[in-house]
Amino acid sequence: MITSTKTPSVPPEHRKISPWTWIGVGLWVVVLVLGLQGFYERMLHGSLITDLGGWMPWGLWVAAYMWFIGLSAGAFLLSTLVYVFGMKSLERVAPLSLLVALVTLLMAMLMILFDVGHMGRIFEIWYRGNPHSMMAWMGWLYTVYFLLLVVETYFALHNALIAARGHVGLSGRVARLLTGQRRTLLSESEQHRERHITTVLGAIGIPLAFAFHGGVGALLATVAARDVWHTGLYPILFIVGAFFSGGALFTALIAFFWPVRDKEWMLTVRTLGRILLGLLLFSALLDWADYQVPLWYGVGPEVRELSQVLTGPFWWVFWLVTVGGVYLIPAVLLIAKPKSPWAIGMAGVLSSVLFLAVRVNLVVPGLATPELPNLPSSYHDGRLLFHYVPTWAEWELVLFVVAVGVVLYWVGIKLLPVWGRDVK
């Protein structure tokens, strides 16, 4: 929290606009374009525009609806570390977890409403959700947890918003529109209230985000005529992961994004770099055992969708993307340079951008394999099949979701003083 209304200038050589911006900038164009295209095809063509079936409901959408929620609550969890147990070496970029947290939990929302059918009917889950269903619960408990991440982003910023309240432009007016008539800062005792309040809404949102994770595992592994899936290990699984992929987006965005770089910017980023790691770590051993255990005699129903996963014909999904890209390589970056902003920073681009095919392996390998072996034969239509690829449809929605959120996000940092002390 801002304790002082001196809030030093940023130099000018970081007020420079970089090639690198301009490069961004382009690429985000880039993906706005195609994915406005993806948008057009799903508001005019439906699930038309999908390899998706009658045996295969869910593809590409539910396994990036399933990606971005895990980097919210993973955003979210890393906060935590800060309001409800106190870490003061990450108390500089705690307020920008917030933001990412609301940011990815509404990009999932995002995504997860262009793959329901009748777009206009998921409201209903509000007054007319089934107590019984999985799905019915974590609409709820999404809701509860976006008002949570609304009401604490406020009193964590609180401080930071009436400081702000003299900035010239809209930031200044979106601060003095959130504080009222309040002009002075706070008092220590308004300011330890205040944090009292923010450790309890923290708290409040640690089984919070548990529960609404941890359900999206459980979603699946409720589902009994799903072998692969019927695990105790899925809620752990999908709250393990997400830690380790929000954490990952959190560090690549603090090593490469953080406008001062300065002595105490470098000691967060490597704490995060060794948070990383061992959530890496952690994230890798349940997912070996997630395979490992039902192949070790290679019985069981669920071995043909493993199987299929490690060598089927798109084995280097796993084996190249997952444990390539989202463990080895970022783990060889954490542990061989542990103290290098850019080895951290890429570490957390690759873990927290390739896991999104370790969500796509959990969802499509489930619904490929036949629970019958002569279903396939049973019926034959062009809409009833087994295989599935994603089209280049899907993957521009996709795109589309990534390029609001990237906008969402650019948004949030310019209106809110989420910088800290570090931006005037």
Second form
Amino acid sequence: MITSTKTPSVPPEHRKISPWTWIGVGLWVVVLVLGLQGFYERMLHGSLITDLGGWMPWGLWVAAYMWFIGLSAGAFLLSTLVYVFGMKSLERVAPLSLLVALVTLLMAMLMILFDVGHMGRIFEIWYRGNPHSMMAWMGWLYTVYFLLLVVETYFALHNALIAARGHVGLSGRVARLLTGQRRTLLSESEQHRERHITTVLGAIGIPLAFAFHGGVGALLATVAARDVWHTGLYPILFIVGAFFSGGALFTALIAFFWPVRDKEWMLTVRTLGRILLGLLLFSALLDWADYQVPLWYGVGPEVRELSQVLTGPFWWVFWLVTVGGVYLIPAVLLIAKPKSPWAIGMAGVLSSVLFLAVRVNLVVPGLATPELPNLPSSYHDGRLLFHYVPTWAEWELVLFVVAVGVVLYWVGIKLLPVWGRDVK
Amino acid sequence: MGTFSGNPVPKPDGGLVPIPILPPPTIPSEEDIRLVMQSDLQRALKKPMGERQWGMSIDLQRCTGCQACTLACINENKLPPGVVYRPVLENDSGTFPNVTKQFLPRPCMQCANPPCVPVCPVGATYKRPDGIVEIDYDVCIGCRYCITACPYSARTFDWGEFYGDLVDGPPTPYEQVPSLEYGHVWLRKAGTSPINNTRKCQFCIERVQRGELPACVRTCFALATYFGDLNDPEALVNRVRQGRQVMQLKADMGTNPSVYYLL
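We have the form predicted alone; now please give the form predicted in complex with the partner chain.
Complete assembly follows, chain above in first position.
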């Protein structure tokens, strides 16, 4: 897929379907088939398909929801670098980042919907939400964020949509539907006005993204009963993690899937690589602080939980997947090959995909030790354990959400002019 | 019995409040304490709901760890696999031959400041005027946030399992009898509450409102659990604490449990 900048620009519709595309499609079909199995199991048997229990009530699905919503927040915040802070070097990829933010938001919502026991009641948050509850606030903030994303994406793409009215096929029909009677491109003043609207929406979105993703951290951090979670660092950790993982995903998409491999693309990828390295280092610093501070003297309520993460049976999730896959290898790639789009893209893939492990290690350890001594031996039941390993069906449902997300993304790039090729 | 004629102490607003002088502690062998608690309960039920605060005192010196209370609770509330309201925690200490075993029954603490209540995104769990922390099964969305927030692990989740599943059979006859939690009739069926809801001890409030003691109290042959109105100085649940060392679980968290342990 990746070629040098010398490769002539070819409009994507004229490109031959490469073997990589077929491999990608094949992979997606496998993910979808497995995902459909997980979806079927979830709908038929509910939460019974999980390894969760009364004393470890959250697991992979909650971690995956936090992973997806972090990707969304990160992708959105990247778009604000253009729309709010006027960063020219990312100008033409900004609409795509809005689409990525929208798709990953929907994935997060789907994931958390599957996690709740009574899916049909989740809408009660809107009309009888409890303002004391951090979770209720999440529901409200996601709603506002979704609306903001839709409106901002519309204004960001408005001119390109008008230009795409003449397209044959579904994309042209969508463009005509979304632009109404408007047939001429926006004038300078209209463009200026709509850019101002996008800037305002982006500016509103920044505190919103900080609120809802810091809020995800606060969702855990406000729970005083859980020593590992109950730290003021968590909301910050989540915001930085979101920016990092979302930025990584977006970098990978630009590096590997941007249709036109020209010099400008190369510069954009390098810019994203530099941003990614900065975020990686900042995120690693906060993660290090989160572990090192409570462990320093080896006493205190969190020591047992955190030691489990570092040296327990799932030590490899921390050392190999998180330290190695999320931070170390991407850092080496970004530092050693700062000009290689492949290296930058691969760093993005590793950090964004494996970031799920970071979320799992934030959610699960807080629940893995008894709140009262001798509780595990007090009552023997398969659902009352302090041991959790996600079942195959849990993984399959995550794959289902990923497969749906890929479809949404594919539909988005096919129907909307997010590549920006229609407007000169 | 109880009077309020002790030396007055200052109130925060500057006034004086008399120190209650409680009746002498009960010697179980000299009173039929179940009858005493029953009459305490009747007295409390005559008061407006907001003026009584249900609570428990559990005498750890008397608890034998027989777990009859755990089983009585399961039977009363028709609890399915994966759900327990009142486990008895056991702790071994010392080395042979100098060993001891301690037991600690753990119902819901019905905290005065319950951390499980504010986290509920839809307000499905709330503190009743009589001190019971209730769950509205018809509103609970099953997010399990409250389970994470309870410092006592007093909440568990109804995953929809049946004991019949363990032998690949239909639900056992026991599971076809409804529970009467919170005064409603709950027959567990797939997809309907209380399946996929958080569940917890509610001091058998349905029994209490009928003038019956909670099942765990009724069953405790060692007479280790006392139940009654914490606002009634004459109630046995308060009298037994007199002259004893008393603790609340994790008192430092500020939850102010309505369950007192006598050491």
